[in-house]
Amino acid sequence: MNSRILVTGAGGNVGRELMRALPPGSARAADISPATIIQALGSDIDAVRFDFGDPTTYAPALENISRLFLLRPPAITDIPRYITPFLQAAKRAGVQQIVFLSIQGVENNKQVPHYKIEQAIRAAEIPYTFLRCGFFMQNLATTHRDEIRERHVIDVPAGKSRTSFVDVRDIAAFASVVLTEAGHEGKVYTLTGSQALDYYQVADIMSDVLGHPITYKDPSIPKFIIHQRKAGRPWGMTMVMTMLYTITRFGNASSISDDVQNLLGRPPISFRQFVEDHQSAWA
């Protein structure tokens, strides 16, 4: 399949791997600052700025664009206002599919953002692959990693249930299949790992590779937010963040999926060997 691909979202972690990912010179990198990418993925990569926020911006992104992988910046919750003209814009530009990183359980949750974009794309009337992913590995060497690499611990309200967590590298993996083979319109995939751990389990797993203590700490909802708030987090960043974690509270995030296996041909990657590879980043 040929095919120019607009990835947004390219200077974060799946981003990233995506470009990594797709074969040289199929995709464009879009992101607020081009110059993050450039400095990640070198000088050679086609980058442009991009800001959902700023409907200028997306004409040159889509131009010469038939296959667009779509992620949701974190602090977008307004989708009718930053989402919908998008899609308007990329289904004037002719773009053919809209790969779409979802979450995994979203149809039993319309109260997410990520819910409501799936909708927006059904509406647009583009093709679409839906990938559904569980927890990434990757959130506690990002979002958590100060809390883990400073004071040792594991600070999220999960209760004692399972999640089934993805590494992104998968993620980004079955997202280059999907972009660059035919047959994958319509269809919705479920991403997770080969296991399905407690925070207990993930802190003892990180306690071994990284030689050290690692505590878990389930906080009250209330006491989440004060938190993360007292953090710097964004209010609507917060609430997406209390409303994934009451999910998992309730089991709704411990289910495993074939997808990655059947589709890749190797198992996950595992949690373990996560934790292993990134080890410099609690430091």
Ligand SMILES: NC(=O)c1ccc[n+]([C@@H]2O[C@H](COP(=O)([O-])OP(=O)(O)OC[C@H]3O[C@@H](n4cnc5c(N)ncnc54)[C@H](OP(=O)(O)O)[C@@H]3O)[C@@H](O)[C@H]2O)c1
The other form holds:
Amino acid sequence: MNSRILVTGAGGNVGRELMRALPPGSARAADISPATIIQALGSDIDAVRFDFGDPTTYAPALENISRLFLLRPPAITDIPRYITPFLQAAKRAGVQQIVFLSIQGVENNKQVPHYKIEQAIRAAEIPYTFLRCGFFMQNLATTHRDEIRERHVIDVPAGKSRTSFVDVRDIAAFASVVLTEAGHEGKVYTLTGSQALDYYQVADIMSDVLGHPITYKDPSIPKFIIHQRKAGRPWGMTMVMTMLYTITRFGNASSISDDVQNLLGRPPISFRQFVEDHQSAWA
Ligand SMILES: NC(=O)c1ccc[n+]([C@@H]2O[C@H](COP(=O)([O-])OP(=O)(O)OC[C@H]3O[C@@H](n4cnc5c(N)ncnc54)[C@H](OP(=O)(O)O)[C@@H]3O)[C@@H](O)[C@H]2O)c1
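If the one shown is the form predicted on its own, what is the structure of the form predicted in complex with the ligand?
Let's see the whole complex now, leading with the same chain.
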């Protein structure tokens, strides 16, 4: 009988934390590079090489799997080519629930890949749970780490708008519950932190905790695109980032949801706590 959980993107920000949050021995970690999984989670983990672009990797990953945590790697934008065939394989393998990491406000933005994935999951007729997440606090310790560490600036085109940042540790804790508890099929949750901050406030909190000034630059959209391309970011990813910061700029990333508090029975991790816990990233 199928009984295990498959975690895609297991070597990444959310997947790593989810593997730690799930009951020991309950899940298989899937990622394009098993070395990344082992480095992050140790060699005794049930890990499998899995590539959305290589259908021969689907069946071994899906063997004996009943629940699937689906994460779209940021570089994947062609959903019919890379995600739909995997959903069909999951259906054939008897997967009974897909928990998909989506984005906050996806219902109003049909251009983002996550909208197309939600549609594809519904079309596949596999019971689903959508986790529509706000901007990750961890973006500041990963995607934007170098500019903060080396130039002491935050260089995103978000204007004066506010963002209800969420810590990926809360996403992982939430996903772990909906993957292991009955009754979350057909549900759509919105995962945010409990505060909406503008990037001037983000810079102030970071300055305070790190003990030196961090400045928010608020570049224009064209400047942001040029800078991302010069930094080596692929086109598709640059365009998705630009789209998401444009949405933010118009104030659409600021609403706060109670879903984390209601499901986990505790407040979400605060932005200050996140910075305190990740100080070494910017050292
Ligand atoms: N950042 C945000 O603020 C935010 C907010 C809401 C939703 N999201 C969504 O969250 C997702 C990103 O989550 P994350 O930050 O945890 O991702 P991540 O850290 O980039 O992890 C993605 C993992 O997938 C692996 N991977 C890359 N290509 C693959 C392929 N073809 N097949 C299988 N695995 C592959 C990556 O390996 P390599 O590292 O070797 O490439 C990496 O280990 C995206 O869909 C994003 O849109 C993000």
